[in-house]
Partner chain sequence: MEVQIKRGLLDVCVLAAIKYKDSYGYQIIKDMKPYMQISESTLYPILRRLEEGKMLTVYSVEHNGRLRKYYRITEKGQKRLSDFTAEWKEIMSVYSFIMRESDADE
Amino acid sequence: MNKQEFLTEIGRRLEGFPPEEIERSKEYFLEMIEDRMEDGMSEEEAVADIGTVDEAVADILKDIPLTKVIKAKMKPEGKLRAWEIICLILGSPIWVPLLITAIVLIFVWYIVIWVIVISFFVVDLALFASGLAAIVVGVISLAQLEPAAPVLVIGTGLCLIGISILLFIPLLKLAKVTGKLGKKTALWIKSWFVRRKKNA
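Return the structure of the sequence above as one chain only, in the form predicted together with the partner chain.
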């Protein structure tokens, strides 16, 4: 691949983004390739050394928010023709609900993965709170009752607190994994929008 092909491909993948954004990344990679060639590499070697177009595009996208990516990719190319507008309007009972469904699905996905984590944390907190309560009740009733029952209650409370503390560590891990999953989903949706262009 020569540098022109490399840059054209980057431009093509980023189609729909603000032109200055595309120009900027093209300039950057062009400068990198030319600096390498000055260093004694051939054009092909220099391009190969930069890495693949996929990597370059993924890194360019990394710092652009998801909403901006979708907006850029949703923009129609050129002006809409009359029949396209008519189709859009006539088809709106179909595509509007579909679009809303897609957005809701993404939203629900994020809620679902986080609700699981949050409910675990709530259970953990409940264990801790009930353990604490058991100890308090046990200590108070120690003064009024025979020691056997209050000691049992205090012991139970200690057990509950112990369990909740032990559970807390894997729960933190779970939250971390969930966070990563959320990020991966965002990247997946981004790449879906970019790939769609490539196949078109």
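Form predicted together with the partner chain done; form predicted on its own now:
We keep it simple here and write out only the one chain, dropping partners and molecules.
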């Protein structure tokens, strides 16, 4: 595949997006191809080194907001005919609730995952706070009680703090994974709209 075919295919896949967005993306990939050609690659090698058109479109979609993708792909390609408008109106009691349900389910799914992650952080913070409180109580009660009980309380407090510190790093990794999962979900939704266009 030469660079013109590659850029044309990118433009075709992004059809319906704002023209300036398409041009910016094509210029970016053209520059990448020409940089590789300046380094001694042939045109076909430079295009192959960048990857497939699917990979290029996926990279472009990462930078385009989901709302812009949906708006661009849901826009009718021409004027709607009278019978299409009638079908949309008559079918709206079915497709509007289904569309709203799908959007709400995706949103709720993402929120639930973040609520679980945040609740783990709250539990970790509670362990740390309980450990601090146990140490303070143990130190205060050292003067009033036999040393065995306050030392046990202080030891428990240190254990709680240690557990909370050990849990904190895996929880940070879990939060990063959740963030990446959200990005991948948005990219999957964007890709679905582009695939729908490609298959149409």
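Here the structure is a predicted model, which is why all the values come from computation and not from measurement. Numbering follows the first chain given and starts at 1. If you superpose the two forms and keep the largest set of C-alpha atoms that fall within 1.5 Å, you have the rigid core.
Asks: Once both forms sit on the same rigid core, is the C-alpha displacement of Gly162 at or above 2 Å between these two forms?
Replies: No, Gly162 moves less than 2 Å.
Asks: Once the core is aligned, does Leu132 move its Cα by at least 2 Å between these two forms?
Replies: No.
Asks: Once the two forms are fit on the core, has Arg24 moved its CA by at least 2 Å between these two forms?
Replies: Yes, shifts by 2 Å or more.
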